[in-house]
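Let's start with one chain on its own, the form predicted alone, as structure tokens.
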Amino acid sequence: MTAAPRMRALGAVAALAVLPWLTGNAFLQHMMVLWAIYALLALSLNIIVGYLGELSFGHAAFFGIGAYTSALLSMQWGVPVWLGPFLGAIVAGAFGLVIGFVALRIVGPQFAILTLGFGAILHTITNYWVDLTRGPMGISNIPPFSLGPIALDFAQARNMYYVALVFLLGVAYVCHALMTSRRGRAFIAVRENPALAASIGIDVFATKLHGFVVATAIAGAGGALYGHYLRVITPELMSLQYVAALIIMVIVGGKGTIVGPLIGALVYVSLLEMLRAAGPLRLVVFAALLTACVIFLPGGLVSLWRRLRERRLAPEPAGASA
């Protein structure tokens, strides 16, 4: 990264650890937090569409196999709250291994179809497995996330919004690092040209699990700080709608990119909570929201930026000032 997107990135930074400052309104503070955890899950699936080339209608399984972890590790097992999103990261992963496994052997739209059967059996199981998860009623009274002797109240939005801040940030890093390294370098390829990939010594397989480990991990983990701080879970964390949500906003923000899902989390949530009246008519906005984006802008809405600069960075035309 040369000095001036360093500058901006480090003055980004800077502006979103301020902002909860700036407004004493808690409710505001309330929608950063979930803009953060959104981000980061948006993140995750950004890994499997953006870079890998796949469609995953399953990864809100993976939001909910972090959730339930970190839930029931620490009020049936008294396991540190502060462990949970690591822990929810580590089984989210281990679940995200053995069905990419299977999956990713497949290739197309038998892989879209197939993760999403995988996703309607956890959910299923979720959702009848009353003794563990408490089925539909979901589990209540979480714990709010703690850092052990830090006597911080992280049942605050503000307080919790930098738990959530330093998360995102830690994994849009990774995901920068990732990009830059040969193994990113394979993901493009392998997105581009699997034949090709292959071809010149890339392990196609090996490659697509990575990078779906690696997704699946960080859902998990967002999946944990999202149930600690809202502190009630359902298995509705794993449904369709989460995942319409989270393909939302890669597509709208910008796949294949880190601004990208930042932003399309932001219009998310954003219009979700205006929309709040609207009820179900929400879901028809978002779906022209989606299909404007995916016929006048595919690059989504970070392509804006591109084409702005583009068009301030072009030479003027010769005789445009006479």
Second form
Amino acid sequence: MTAAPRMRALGAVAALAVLPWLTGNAFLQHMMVLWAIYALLALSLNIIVGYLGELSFGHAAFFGIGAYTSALLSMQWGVPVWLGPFLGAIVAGAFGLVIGFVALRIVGPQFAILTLGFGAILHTITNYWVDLTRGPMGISNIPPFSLGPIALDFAQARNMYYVALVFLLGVAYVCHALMTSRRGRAFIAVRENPALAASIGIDVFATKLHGFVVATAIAGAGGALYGHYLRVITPELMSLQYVAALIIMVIVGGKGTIVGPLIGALVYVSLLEMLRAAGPLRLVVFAALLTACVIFLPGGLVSLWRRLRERRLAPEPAGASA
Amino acid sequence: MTALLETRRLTRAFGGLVAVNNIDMHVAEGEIVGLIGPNGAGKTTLFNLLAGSLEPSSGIVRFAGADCTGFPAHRMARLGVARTFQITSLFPELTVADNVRAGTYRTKTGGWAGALFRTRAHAEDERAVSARVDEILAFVGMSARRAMPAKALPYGEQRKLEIAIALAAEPRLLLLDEPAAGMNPDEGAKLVQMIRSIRDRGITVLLVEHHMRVVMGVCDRVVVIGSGLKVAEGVPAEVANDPEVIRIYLGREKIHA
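Alt. form predicted together with its partner chain, vs. the form predicted alone above:
Whole complex next, starting from this chain.
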């Protein structure tokens, strides 16, 4: 990183750190926690959609696996809650390894359909394996994260925000490191031209599997954070509604970037609240937003910034006056 | 001279069509070998068999003495076989420099963790890679274009960039699939110069080519195939006067020796 982007990143981290102190409103603080968790999930999906160039409709299933793993381990086996995100990541990543190993043999739309199928299978199993998951009733009274005697549930949203923020910044840094590494160049090469990537020594399948497992593991960690924060989880976490939400965040924010999914998660969480009165019509608004972005702003909202800057740097492009 | 690349009775059939039929050929270290033949003769199929893009139906491919029959493309590349494609194949959205940078993949081993912990080895690798990118861009004369997206390059420079990507992989053998396709005679002459200087870097070259001027100008040896079979082999001047070669080329372009 050169000096200017580093300063900008440090500024953003500082702003995010003071954010919850700008309001005493517990509900707004709750929204900030949700944003941080969703942003983390969007960043993980972005590894698949933005860096590897594959679309996954099964990502919410890994989110759910992480949430259930962590909740069940802490409730039934007394595993410390702080280990939850890491164990959730390991189990979700293991599922990602098996599913990716099968599904990544095909690419493009067929891969997207396969992930839809695997996601639906995991959702259905969670729904019907009542002995383990309590089925559609979900699991409630999940123990929260705690610091000594202080429980970090939504009554302590400000504290939980910092927990989620640490995980979010960690994942953002992991993504940044990836993009400055040889491995990250392989991801992009595979996205841009798989045949050429293979011809320079990149194992296309292994590269995609690598990215898929990391992405699903991060989603699992996000699921654990979510479960211990809200303290209630249901199989709905794995439903298409959450799949759609994550895809909207990545595409509307800007795929293939780090800031994009963070902005996408902010747009999603804010709109979800602002449009609460509109009921199911919200989904129409989200669909319209997604469609508009795909057509008019394929780079997502982050590309607006780049466009504006380019316009400022080149105020009179040739032929633009016509 | 020892054979760097060698095939024994290499065959590939597509259903009933035998596109490559019992081909024995070799490329010696340091040679520039041309693979020629009329359209549909099986040149590109043979080429893809050598590069690992296709699996042979039967026969053997050996590289540097070791059997590598049926290796997938990325394993051939790791052995030191780099290739270009008949239809221009780049990373279109990346800059020229990043295209070449991607090509250096096999020359280093570091991964994600090095970047994560900012290890010294990672920093040194990245510096070495950047230096290599600069050197290769200078070699192909594209340093001034380094920040341009590959898709914005004119056609002739896109073909040069393809070669630059392949060179960045530091191959022992470079396979060029019709590098002069779509080039004018002036660009063709420059290409001949470039292929010679690639060989001077110690890289063995095998090229499939239609432009006889290029083939005759640069190749030490030529292998002619027709209908999947090897028809002739030898120095360009000999092959051009071979009656069998003239027969299979009859009605096609004239051979300028």
